[in-house]
Each structure stands twice: as C-alpha cells, then as structure tokens.
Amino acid sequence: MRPTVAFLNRELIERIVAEGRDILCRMGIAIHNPAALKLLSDGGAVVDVSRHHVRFTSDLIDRALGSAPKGFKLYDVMGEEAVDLSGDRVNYTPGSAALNFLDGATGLMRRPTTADYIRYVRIVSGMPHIASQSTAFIPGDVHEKISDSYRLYLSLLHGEKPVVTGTFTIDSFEIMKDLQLAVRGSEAALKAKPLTVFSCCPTSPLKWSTVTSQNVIDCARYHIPVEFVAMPLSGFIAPVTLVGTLIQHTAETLSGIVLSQLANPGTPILYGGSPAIFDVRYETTPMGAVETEMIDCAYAEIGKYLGLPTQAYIALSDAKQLDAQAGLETSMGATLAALAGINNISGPGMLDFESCFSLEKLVVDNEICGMTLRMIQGIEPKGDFPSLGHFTELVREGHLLISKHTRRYRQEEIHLPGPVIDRANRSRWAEEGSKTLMERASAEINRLEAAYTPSRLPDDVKGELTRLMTAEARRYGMDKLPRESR
C-alpha cells in the first residue's frame, strides 16, 4: 500500500473551488495585457478594457479544464522519455532562479558565474533522484536581458536531462523557443516530445502582469508546457488563514489555465504555485514553514480533484547555511510533497528563501529525494509467505545475509544511500577522516564532475546552440559569450 498524506476532505476541496471560481466570475481579475484581454474576450469573458479587467463564466472555466491534459511527459535532449507527469508519480528538479551562490570553498554568499552553473549542470547530470534540470540561478557575468536564455542554453549544451525554466521577459522567449527547436528540429518534434517546463507566475493578488500572460500565450502556442506559480502570502497579500489563501491560490491559478487552453486548447499545464505564509516578526516569506508546506499539499489536493498534473516549490530551506535546519525544513517539505503525489516538486539546493543556490545542499538533498521515492513504494509482501521456511534458515545459520531470499530482495527492499550520508560506526569514521557533512557532500561534488560524460548531441546541434546564443548576445553588447560556456 502507497502511503499517503491528505489537508482536505472533498467537501473542502469542493467549497474551496467553488468559492475561487466565484471570485473569478464574480469579481474578476486584472489583466494588463491587450492580446490576453482581446483573447478572453473572444472566449466569452466580460472584458473592461479601459480597467485592464475580466469577469469569468463558469462555461469558460469548465471549457478549459475539460481541454487541459490529465498529464504530459517530458523527453530529455535525445528524445528519450525522462519525466512522467500523471497521477501521482513523483519527480524532483532543483529549485530556480536564485541570485546568489552559496560558496562551498569559503562558505560565503556571492554572484555566481557561469563555471558554478556549468558545475551544476554536470553534478545534476549525475544525480538518480534528480529527474530534470532547472534554470537554478542566475550567472551574474553575463548581459541580464539574456540571463534568461543564456541558463537554458547552458543546460541545453551540457546537460542532456529536460529543464524546468522560465523568463522574466517577452524578448528572451523567441531566443529560447529557437534554442529548444535546435534540439529538436521542428515545432512538430518539439510538440511530441517536450523539452521544458515554463513556470508562469500570476501576481497576487488577482492579477496577471503583461509579461506573465504574454509567456503563457506564447508557450501554449507552441505547445511548451506551462507551470502556474501562484504566489499568495498568507496574511499579507492573501488571508490570513491557509483555506482563505487556497481559495485565492485557485482563482490565480484556474485564471492561468483558462489563458492557456483559450490560446491553445490541449496545451500541457501542471496546476503549480509557491505559496507562503507571511512571518510579521521578520517580514518574510518562510518556505520552510510547516504552514506553507501544507498549503502546497493542499493546493495539489485541489488540483488533482480537478484532474490535473501537479507541481510545487517546497522541500527547500530558508536556512543560510547546509545545517540542522537546512536538513529539517527540506527533509520535511520533500516527504510531505511525496507523500501527497506531487509531480513535479522544485526545490533541492535552495536555501535562504528561495535566493540562494547550493551545490552541497543540492548532494544532501539528492539523498533526501531517494529516501522519500523508497518511502512512497511503501511496504509489500515480497516471497514473505509462507514464512516458516524463512525462520527455518534463520535459526539454523544464526543469520540471512546469503539467504537466497535476502539476495532476491535486499536491493528492491533496502535503500542504500551514498557516501554523503554518514552510516559507518564511529570507529571506522574516525579512520575515514571524521569527515563531516560539508566535506563529504563537497568530496561528493567532486566524484560527479569527474564522472560527467559531455551531452551526446550532436556537434552541428551544439554548434547552432551557440550560434543562436552568440547573436543574441551581440544584441545587447556582448562581443562574445564567457569562455569557459562553449
């Protein structure tokens, strides 16, 4: 039996609904963009135009969630199955677009470089419990109206995994729609086998900006899955209580979906946010609080009661440093989000609120990811009856670590995690080194660069990934891409 976790009854889950379509079709949202505004309104929606405002109708809503996929798969750079996004597998990508990196050498915050995101990109090559990548932060020496395009160039190039991304602008999607053509060949290509995921982020509360809506019009048309990022904080820009901010986290989202489908019906979308509650003592958004956490399982309750693929940014830390709390807020986050099924869950390697990357969490919480996917197989018989035959051996030898049954099973049975977790007797540690965790998640970095096998694209590939990163570039003064990124 799979274990599981569960916030909401479906009387809940129906009322949340109900109430969040209300606000929809009731109040409305704000929309300050003229091509979502004109596609609404040819849908059916009640558009102001001189307020930048919209008014649902339940046939609206109903429409899109009726032509919205039950799920979708992403194909890594080979065109291989990578990620399924259905029911309630579980697959975890690090989190993204972090500012600063955290430095393991010094232990100090700083602007990452392309070098530390070449470095990630090779270790995340490596990882087993790591199903994609993610555009995880941004490389501070380049021209910023590329940084964009430039991170999903640099995971396109050496990385082979699909890539969860996003932009912060309108420009940086034609470039980044060109670079996954490169991949692939043709939009047709790119429509059969997905590449990325795009996170598309409505602005709480009840509003989406020209960007945001413009990425979500953009991605549906040719057919590059969305992942709706609803931002609500509890008690600052959403109510104050968790079933209040899950009514607004539904309007925000159900408003995307319904963009999405009306630009292109059947386009893939994961009902996704990133929620928080709001810490008045600190004036922050705490990502590791256990009220957030639960409003993520929650909000996946919901969008799996609507039959949609899920997604949500927890099992990350708003710790400082890889610490005690570091390991409490992410261990915690990663086993609730796959105890509740969610698909896509972003986060490993994150700390300070969502603006730090680190590549010795990234290790730690790689074994944190492998523990919890052990946790939801959840517990079978496997040859276990009858079981007197078992005890018979058992008693005879005084011991089943050659037992044919202990060799059938052991290795489907007993996740054996790698050397970043520290399961030896303190005698034998001690003759290792005494390492500690920072040392031995740092010795763990080195054995995945050294083990990295370059991307298997082809050459001609490769090369036009540069080409078109190159001109881009050019665009905005940059005689020539960092050296060390080709």
The other form holds:
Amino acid sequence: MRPTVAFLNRELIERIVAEGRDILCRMGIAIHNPAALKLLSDGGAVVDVSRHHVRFTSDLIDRALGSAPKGFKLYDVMGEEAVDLSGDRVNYTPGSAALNFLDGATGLMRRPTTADYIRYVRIVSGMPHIASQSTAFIPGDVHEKISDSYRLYLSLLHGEKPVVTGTFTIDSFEIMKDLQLAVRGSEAALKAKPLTVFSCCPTSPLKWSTVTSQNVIDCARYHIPVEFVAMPLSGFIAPVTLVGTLIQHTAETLSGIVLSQLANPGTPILYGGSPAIFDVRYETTPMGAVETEMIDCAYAEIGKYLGLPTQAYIALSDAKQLDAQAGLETSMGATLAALAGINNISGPGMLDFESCFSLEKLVVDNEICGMTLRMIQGIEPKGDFPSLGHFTELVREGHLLISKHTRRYRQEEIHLPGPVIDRANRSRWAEEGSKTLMERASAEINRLEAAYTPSRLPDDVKGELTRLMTAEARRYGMDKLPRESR
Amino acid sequence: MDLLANLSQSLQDGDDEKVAALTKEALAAGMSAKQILDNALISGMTVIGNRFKAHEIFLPDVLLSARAMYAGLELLKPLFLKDDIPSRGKVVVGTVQGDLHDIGKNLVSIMLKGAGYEVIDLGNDVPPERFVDTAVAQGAAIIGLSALLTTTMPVMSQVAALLKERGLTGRIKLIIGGAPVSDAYAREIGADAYGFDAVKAVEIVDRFLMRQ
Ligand code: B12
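Let me have the form predicted in complex with the partner chain next, following on from the form predicted on its own.
After this comes the whole thing, all chains and molecules, with the earlier chain placed first.
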C-alpha cells in the first residue's frame, strides 16, 4: 500500500473550491494586462478594462479545467523522457532563484558566480534523487538584466536534466524561449517534448501583474509548461486561518489556469504554489513552518481533486546554515510532500526563506529525498507468505545474510543512503577522520564533480546557445560572457 | 490616572474608540491640541516604537496603536492652524519599476506612518522619474526605494543618477532596502542609506530628519 497523508476531507475540499470559484465569479480579481483582459473578455468573462478588473464565469473555469492536461512529461536536453508529472509520481527539483550562495569553503554567505553555477549543474547532474535541474541561483557576475536567462543558458549548456525555471521580466521570455528552441530544433519539437517548467506568480492578494500574466500567455503560446506559484501569506495578505488561505490560493491558482488555457487550450500546467504563514515576530515568510507545509499538502489535495498535476515549494528550510534546523525542516517538508504525492517538489539546497543556496545542503537533501522516495514505496509483501520457510532457515543458519530471499529483495527493500548520512559505528567514524556532516557533504560534492561528464548536446547546438546568449548580453552592454561559462 | 496618561495608555492598548473619547474629553477639559498631541499621542506612540524596537511587541500591535493615534489626531487636526498641522516630515516610498514585490515596502510605509511621518506611497512598478518628480512636487526630503529582484536593482541607481542630474543629491536623501540590496550596494550607487527592515527605515528617517 502506498502511504499517504490527508489534511482535508472531500466535503471540505468541495467547500473550499466552491468558495474559490465564487471569489472569481462574484468578486473578481485584478489583472494588469490588456492582452490578458482581452483573452478573458473574448472567453466570456466580465471585464472592466479601466479598472483592470475581471469577473470569471463558472463555464470559463470548467472549460479551463477540462482542457488542462491531467499530467505531462519533461524530456532532457537529449530528448529522453526524464520526469513524469502525473498521478501520484513524486519528483524533486532544487529550490530556485536564490540571491545568495553559502560558500562551503568559508562558511560565509556571498553573491554566487558563474563558476558556482556550473559546479551546481555538474553535481546535480549526478544526483539520483533530484529529477530535474532548477535555475537555482543568480550568478552575480553578469549584467542584472540577464540574471534570469543566463542561468537557463548555463543549465542547458552543461547539464542534461530538464530545467525548472522562470523569467523576471516580459523581455527575457524571448531569449529563454529561443534557447529552448535551439536545443529542440523547432517549435513542434519543443511542444512534443517539453524541456522546462516556468514558474509564474499571481500577486497575492487576488491580482496578476502585467509581467507575470504576460509570462503565462507567452508560455502558453509555445506550449511551455507553467507552474502557478501563488503566495498567500496567512494572517497578512491572506486570512489567518489555513482554510481561508486555501480559499484564496484556490482562487488565485484557478485564475492562472483559466488564463493559460484561454491562451492555448491544452497547455501543460502544474497546480502549484508557495504559500506561507507570516511570522509577525520577524516579519518573515517561513517556508519551514509546519502550517506552511500543511497548506502546501492541502492545496495539492485540492489540485488532485481537480484532476491536475501538482507542485509545491516545500522541501526547504529557513535556517541560515546547514544545521539541525535545516535538516529537520527540509525532511519534514520532503516527507509530507512525498506522502501527499506532489509531482514536482521544489526546495532541496535552499535556505533562508528561498534566498540562499547551498551545495552542501543540496547533497544532504538528495539523501533525504532518497529516503522519502523509499518511504512511499510503502510496505508490500515480497515473498513473505508463507513465512515458515524463512524462519526455519533463520533458526537453522542463525542468520539470513545470504539467504535466497535476502539476496532477491535486499536492494529493493532496504535503501542505503550515504555517504553524507553517517551510519558508521563510532570507532570506524573516528578512524575515518571523525568527519562532520559539512566535511562529508563537501567530499560528496567533490566526488560528484569529478564524476561529471559534459553534456552530450551536440557542439553545434552548444555553439548556438552561446551565440544567442552572447547577443542577449550585448544588448545590455556586456560584450563577452564570463570566461568560465563555457 | 490623569487624563493624558490614560489617553496615552489607551493608545498603547490600541483602543481607537477610547482614544477618540478621551481626546474629546481632554479638549472639553480645556487642554490644548498641542498638549494632547505631544503629551499623550506622540508620547504613547514613542513608547510603542521603543517596545517594537526591543521586540517586546510586534507589527500588528504597532498597527493597532497607529490606528488609535489617528483616531485622536483626526479630532485635533481642525484645531491646528494650517501651517502648524503636525507632520514630522514627508517621505516618498515605492517599489521600483519592473518589480511587484510590495510586502516589505508596505511594512516600511506602515511603520513610517506609525512614527508620525507623512508617507506618499507610490505603489509598485514605479519608474525613476516618478519618485523624483513626486518628491520635488510634494516637498519630500526623503525617497525610500524597495527592490526584491536582481533584475530591478539597477533602477535604484537610475534614481540616484536622476537626483544627481537635477542637482538634488544630498538635498533629497535616498534610502534603499529589499532582499538583494546591501550597505555596499547603497554606497556603490550613491544612495544615502540602506535599511534591512522597517524598524531600520524609521531609524534612518529619524536620523536624517534629526528628530528622535
Ligand atoms: C512573497 C514573494 C513574492 C510574492 C510577492 C507578493 C507581493 N505582493 O509583494 C509573489 C508571489 C507575487 C512573488 C513574485 C515573484 N517573485 Co518573489 N518572492 C517573495 C519572497 C518569498 C518573500 C518576499 C517578501 O515579501 N518578504 C517579506 C518582507 C516583509 O520582507 P522584504 O521584502 O525583504 O522587506 C523587508 C526588508 O527587506 C526591508 N525593506 C524592504 N523594502 C525596503 C525599502 C526601504 C527604503 C528600506 C529602508 C527597507 C526596506 O524592510 C522590510 C520589512 O522588514 C521572496 C524571497 C525572499 N526571501 O525575499 C521571493 C523572491 C524575491 N521572488 C523571486 C522571484 C524570482 C519572483 C518572480 C520573478 C517569480 C516569477 N517568475 O514569476 C515574481 C516577480 C515578478 C516581478 N516582476 O516582480 C526571487 C528573486 C530572485 C532574484 N534573483 O531576483 C525570490 C528571492 C525567491 C526565489 N528564490 O525565487 N514573489
């Protein structure tokens, strides 16, 4: 049996969804984008252009829910199937877009560089439990205006895994789409084999900005999957109750789905989010709070009820270092998310309210993810019945270390994490240098980096990526990309 | 307890109805608007500000007290001569062009209002010219900029450049905040100060307007 977790019963889900729809249809929301308003008005919504205001109709919402795919797949740069975002399949992707980087060598936080980013891509390439890359942080050694697209460029050039990303402006979409077209070769090929997911955020409460609503439309045009990342903050820009926050999240997310499906019916989407409680003591948005994680799992239940694939920012921590808090918040989130069957789980590697990335944390989290992936395999009989034979053998031999049953099932039954998770006895641990978690993590980073093999993307495609990115950098007065980028 | 102490306490308790009632009572008892303002409303708000800085109370408490203060202030305003309307100074705030993150900016705005400043909040996605034009037109001595995206930080330096171009550097102080910016960045672009939270924002404004 696959273990699960549920925070809502069906009746509560239905009430929340009904209320969310009611907000959209009776009260309406603000969308600061004439193109989006036009799409909605053509689709039958009640639009007041001067107030940027739109009221949805029930029919519009139903049609969008009908045309949004129930699931979809991502393909790596080589075009091979890599991530299945459907059903209760669970995939992890690193947290994304951090401003800062925790330098493992010095223990200090600083701005990330191109070299850090490439190191990140290399190690994530070899991580078994991290299904995709994300554009995890922002190299500080390029012009700010290309800080969103440049990450995607580096990821596509050096890594093979699909990329969870997003743009910060309307303009950057163009280059970020062109980079993908360069990898796939044509619009049709990109549509057939999605390579990326773009995060697009409604602006809580109940609003879409020009930029992010345009991103939704632009992605839809090219069939690029979008994850909707609403961020209602309980007790601040959302009701303080978890149910109230969920109602708002439902309305905000449904509004995005309608917009994308009007722009291009059938465009893949993820029912996602990054809601949080608001900690009034510190004026922060804790991602590791237990209530935050409860809201995440609960909206994923709503997404599943609506028949949609899901996403959440949940396996991450607000700690400032790789300490016990980092481990406990991340594993609580990863565990709950895996039980909830969230399809795209964002977070590994991330600290400090989504603003600081750590490679050491990423390798620790990879092992956390591995354990949760084992957990959701659940407990199943494997040659256990009848059991008398095993016990007769056990009593006879005194152990089952080399029994046929053990040899047949050990690997699939017992997941062995490591080398970061330490399971040595004390003497051996001491003999091997009494290594701290940080030391083991940094050794693992080095091992992964040494094992990295360059992306198999053909050289001419790599050349084209560099040509496109260089041209984009020139628009902002940078005549060369950092030397390490290639 | 004497009336003004009682009024100050009600403000600290965030009881706007009681503040309004006691303000009326104080006026009826013949106290001057100035007396009530200085010795009850502002003094009460100062206590709140200090307790907030000491992390004894939190943002919602400050908001409740600020609302209570305004309940009293509204009653006093008509009694001041136009030029005497108490204002500790004007501050223009906004999130820079291309950036929609306004939560931090809103908190800064709320705290400055609570501290008695007149805040002209331009919202988010604000072009550089609007900051400078508004500050000039409204006679504000301070512009506070917020940015949360690496892509929008450069707009802050555009505002600094614009102030310089118009010979306003130093006369209109530029303060900046938001997750990606720092002290170093403030120096780099020639801003006058950086604040890491809303309390710091008030401290900086206090310092620039030389009041306590
Ligand atoms: C909430 C949030 C959102 C909400 C914003 C809702 C709103 N109404 O503002 C939503 C979901 C809409 C959102 C959207 C996006 N976001 Co956002 N968001 C955040 C998040 C998680 C928290 C920000 C926040 O509100 N914090 C709480 C407040 C209270 O803190 P604060 O803003 O820092 O403000 C305090 C201080 O900085 C200071 N301060 C702030 N301003 C000022 C001004 C002055 C003068 C002074 C003195 C002080 C001061 O005082 C404040 C109070 O203490 C941050 C992560 C983070 N840790 O910062 C990401 C983050 C900033 N977002 C990010 C991104 C990428 C985006 C999007 C581009 C995503 C997308 N692809 O759609 C869009 C933005 C589109 C755009 N063009 O703006 C990235 C930025 C990456 C980068 N390198 O620039 C971050 C870091 C998250 C991440 N890792 O991905 N986001």
